[in-house]
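This document starts with one chain, in the form predicted on its own, laid out as structure tokens.
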Amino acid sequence: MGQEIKGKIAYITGAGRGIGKATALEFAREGVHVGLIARTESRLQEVAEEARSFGVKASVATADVANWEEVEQAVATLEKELGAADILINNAGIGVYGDFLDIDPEEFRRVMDVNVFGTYHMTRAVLPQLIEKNRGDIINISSSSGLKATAGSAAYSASKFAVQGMTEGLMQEVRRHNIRVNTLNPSLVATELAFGEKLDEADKEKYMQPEDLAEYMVSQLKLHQRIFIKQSLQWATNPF
């Protein structure tokens, strides 16, 4: 049999919209208490209110995950209000696309700061809580672009390839603490990050939905603690 996740505590970054929001609400339906981190408090409060309707605790903390001091403070707030984490979902991310020479160096650096150092900062802040419990789960939301780059994706792919390497190394390091670390690598997901506001509702339904990934994460977390899927790739059936 698998394991029960009801009553566990999950910290989720980028929780104000898209995959992060869908994950927070799916976890809440499963009875998981959620700590929500993003830069915009109003969006977090809306998600928290909806999560509480499922009878769980929900706390919010604003932070730019690229900023170590803000992450430290946010994690301390969530730990005080909810308790130490059992689950960390590193979802916050940004994308910049275009020809290599057309991407401003500061834009390239910002992608690395958010996608790579944001994942590093959150993991560094939360990992001691998991080690203290001698168990836990860290799921890093990467991308199919972190497994295979394409023209115009140099900045984004570089950041997601880095997340893959960080995840692989950490996974090997913390297995002795019964901590599972893995990546999800979705292709196109119908979110603002991928499409902005370009898609109408009819076209949007052709693509993978944030809720699809949220349900997938729940199924992974329910696996018996002795097993985990270290890397997975998600595709929509036929979006074109």
Ligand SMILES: NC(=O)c1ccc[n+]([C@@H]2O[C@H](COP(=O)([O-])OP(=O)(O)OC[C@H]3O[C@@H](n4cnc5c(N)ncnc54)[C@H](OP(=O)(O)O)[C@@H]3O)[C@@H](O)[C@H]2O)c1
Given for the second form:
Amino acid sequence: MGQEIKGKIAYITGAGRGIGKATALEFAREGVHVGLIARTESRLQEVAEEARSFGVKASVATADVANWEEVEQAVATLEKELGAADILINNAGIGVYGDFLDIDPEEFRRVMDVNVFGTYHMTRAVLPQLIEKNRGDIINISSSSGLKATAGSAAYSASKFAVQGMTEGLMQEVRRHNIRVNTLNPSLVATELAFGEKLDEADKEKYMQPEDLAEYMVSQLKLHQRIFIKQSLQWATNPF
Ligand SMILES: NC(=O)c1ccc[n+]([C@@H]2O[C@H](COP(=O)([O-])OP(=O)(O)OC[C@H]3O[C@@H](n4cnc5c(N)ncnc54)[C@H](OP(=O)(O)O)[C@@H]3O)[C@@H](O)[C@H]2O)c1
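Taking the form predicted on its own as the starting point, write out the structure of the form predicted together with the ligand.
So here's everything in the complex, that chain up top.
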């Protein structure tokens, strides 16, 4: 009774590794054509090649999402190669943690530029395509740190709390166009962002995997267009 996502077109940021890569491949497995954005082209090309093995179209465009001109150009490339988007996954993000006084002002600014302005730039560039279709989905990957801050998370939490506000405001504005805008708020996921290189394979298994988030997004996108999950928080069952 839900909806088919096969044949839809999704643009995914931060698609070179981690949650973005897993999402691109899971979408491709479901028959969704994927447009991949990040800064490192070689990784995007590898993901695109793997995605195409599922029989979908996959295109690559490099951009630093913090840079409006690069985003505009990347979105134009994807639109030309794949067509207008049905789905936008704002996933590109960086983590900055540490005691408040230890965080360099430039680092604080950068986390806001990538996590907040990156989401804003991508949405600004893609939203007209969804409005034109009078339907669509925007999923913003915030974080459990975007719902509850902890010691050491002030910079990262500031950026992810901002994403919640932007999401809520936009959602209220565009739901009349049948556009569903929401956040996913995962706790720890076994990726480079959360753990760097320091986690061994056995420990990794305790945490949520990027694929778990990707499957979650697919199930959410398959809900009937008249319903959506406004905000969700993903936790590992037993990370102890
Ligand atoms: N892992 C976790 O525990 C966790 C928990 C909650 C929320 N999240 C959120 O989930 C999202 C994905 O995280 P992840 O763990 O998958 O991270 P990751 O493994 O570090 O991957 C991040 C991806 O984003 C891209 N990226 C980084 N900065 C970018 C920029 N300025 N412009 C364009 N692309 C950029 C990276 O590629 P390039 O470096 O090539 O650009 C990479 O493809 C982030 O928003 C993060 O805050 C993660």
